[in-house]
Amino acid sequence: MKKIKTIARPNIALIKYWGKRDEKLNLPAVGSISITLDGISTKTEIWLTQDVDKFYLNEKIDIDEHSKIVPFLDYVRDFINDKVYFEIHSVNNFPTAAGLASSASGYASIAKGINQLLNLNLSDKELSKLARRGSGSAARSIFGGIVEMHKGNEPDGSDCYAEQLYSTEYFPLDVVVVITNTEVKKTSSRNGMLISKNTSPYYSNWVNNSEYDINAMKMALREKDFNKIADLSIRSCLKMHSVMMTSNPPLLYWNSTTFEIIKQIEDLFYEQNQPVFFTIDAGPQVKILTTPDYKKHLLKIIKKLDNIQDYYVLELGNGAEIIED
């Protein structure tokens, strides 16, 4: 029995993605720019089976996750025009469905494994399109370093894919991921995006202004302008959460500790001009980015925080990979 083992890492968007222009094809309403992380990951084993798909997450059968992955595997069967079935075992070494992009690393690792298992020989561009069908952010986790996701304009999604902008060495950043709550979030990102699209009065402005943020961030990255990268990231994060909070019902993913950390990091960056900034995805965890020189001081601050459950100290990581036995 041929078995493929893969690893993929989650990513965090500096310029955020929230909302879809096509639910069925999983096409984002806006582009995004992200960094792939090292140190936290999803490892997946995948092989062919008969008659029925089997999916194990963290060594358990998860009915909800199984129901989500079957449409993705149906797409694979349509794509290759063959009724093959898969047994998939994915393990995360970090909290699942808690705002840490576990779906990104999960579907990127699965897509990478399917490509190898079925000898599809997809290019990285095509592989990102495949991963996108499972999770929009998974298209970015195919690549390492700094990555751009193109929202595309074609109705069939043919121009919607991710690509690497810069390698992991281009702009050294350290990332401290502060865990404030490990519980599974009540509203998934997938459902939350649909709610925001249909109900938030800010949603159309969010979509219409996204290209400016993308272009401004690409210029800041070209110039390696830390302060501009930081300011754009913070504002993109807060704009996205403004859309969430003005949805009906409101999507408030933060908790009191999240707010406390935001206040401290805003003060460090805007008032004290320190090389540190934050971003937050659809969850209560805060990702704090800094320079290698400032990391030691930042960790002293983190260790004094009340009510945090854990933290990870990470660097920029590679894209999805095959694990050799």
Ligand code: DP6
Second form
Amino acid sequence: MKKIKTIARPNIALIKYWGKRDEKLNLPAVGSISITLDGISTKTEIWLTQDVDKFYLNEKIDIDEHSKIVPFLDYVRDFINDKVYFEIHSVNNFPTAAGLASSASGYASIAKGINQLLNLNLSDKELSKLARRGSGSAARSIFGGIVEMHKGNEPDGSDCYAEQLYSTEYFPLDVVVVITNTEVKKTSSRNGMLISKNTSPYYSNWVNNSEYDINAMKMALREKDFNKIADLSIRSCLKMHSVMMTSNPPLLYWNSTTFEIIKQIEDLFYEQNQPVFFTIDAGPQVKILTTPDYKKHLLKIIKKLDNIQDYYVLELGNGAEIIED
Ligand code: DP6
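For comparison with the form predicted on its own, produce the structure of the form predicted together with the named molecule.
Every component of the complex follows; first up is the chain already shown.
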């Protein structure tokens, strides 16, 4: 029996994705720019089985996760026009659903595995489109380093894909993910995006400004300008959270510790001119980014933080890969 093993890593968006232009095809309303991480990952084993899909996450069957993956696998069956079924075992070496984009690394590793298992010979661009059907951010985890997701304009999503902008060596960044709470979030990104689209008075501004943010970040990256990268990242994050907070019902993903950390990092960057910035996704964890030179100093500050549960020190990582036996 042919069995494929893959690995993929989560990514963190510097310019955020929030909102869809098509829910059914999972097409984002805005483009995004992310970095793929190293040090945390999802490993997946996948093989063909009979009559019914089986999905194990961290060696357990999770009804919620199972109900999300079956429509993705139905799409794969449509795509190849063949009724094949899969047994998939994915294991995360970091807390699932803790705001660390486990769906990104999860679906990227599964898409990579399906491509190999069925000899589809998809290019990485096509693979990113396949991964996107599972989760928008998963399209970005197909690639390593610094990655852009194109929202595209075509109704069928043919121009909606991710691509690598720069490899891992281009701009050395260190990332500290600070865990403030490991409870599963109340509102998933998927539901939250729909709520924001339907109710936030800021949503249309968010969508209309996104191209400017993408282009500004691409220029900052081209110039290797840390301060611009930091400022654009902080503001993209806060704009996204403004849309979230002004949704109805409000989507408040932060806790008091999240806010305390933001205040400290904001002060370090904007007042003390230190090379450090934050970004936050649909959860209370804070991702702090810095240069290798400042990392030691940053870790001293993090060790003094009150009420944090844990932290991970990470670097930039590679895209999805096949693991050879
Ligand atoms: C807040 O990729 O999880 O992390 O496409 O519905 O699966 P779906 O959403 P998902 O959204 C991630 C949103 C975010 C910001 C980002 O990563 O850009």
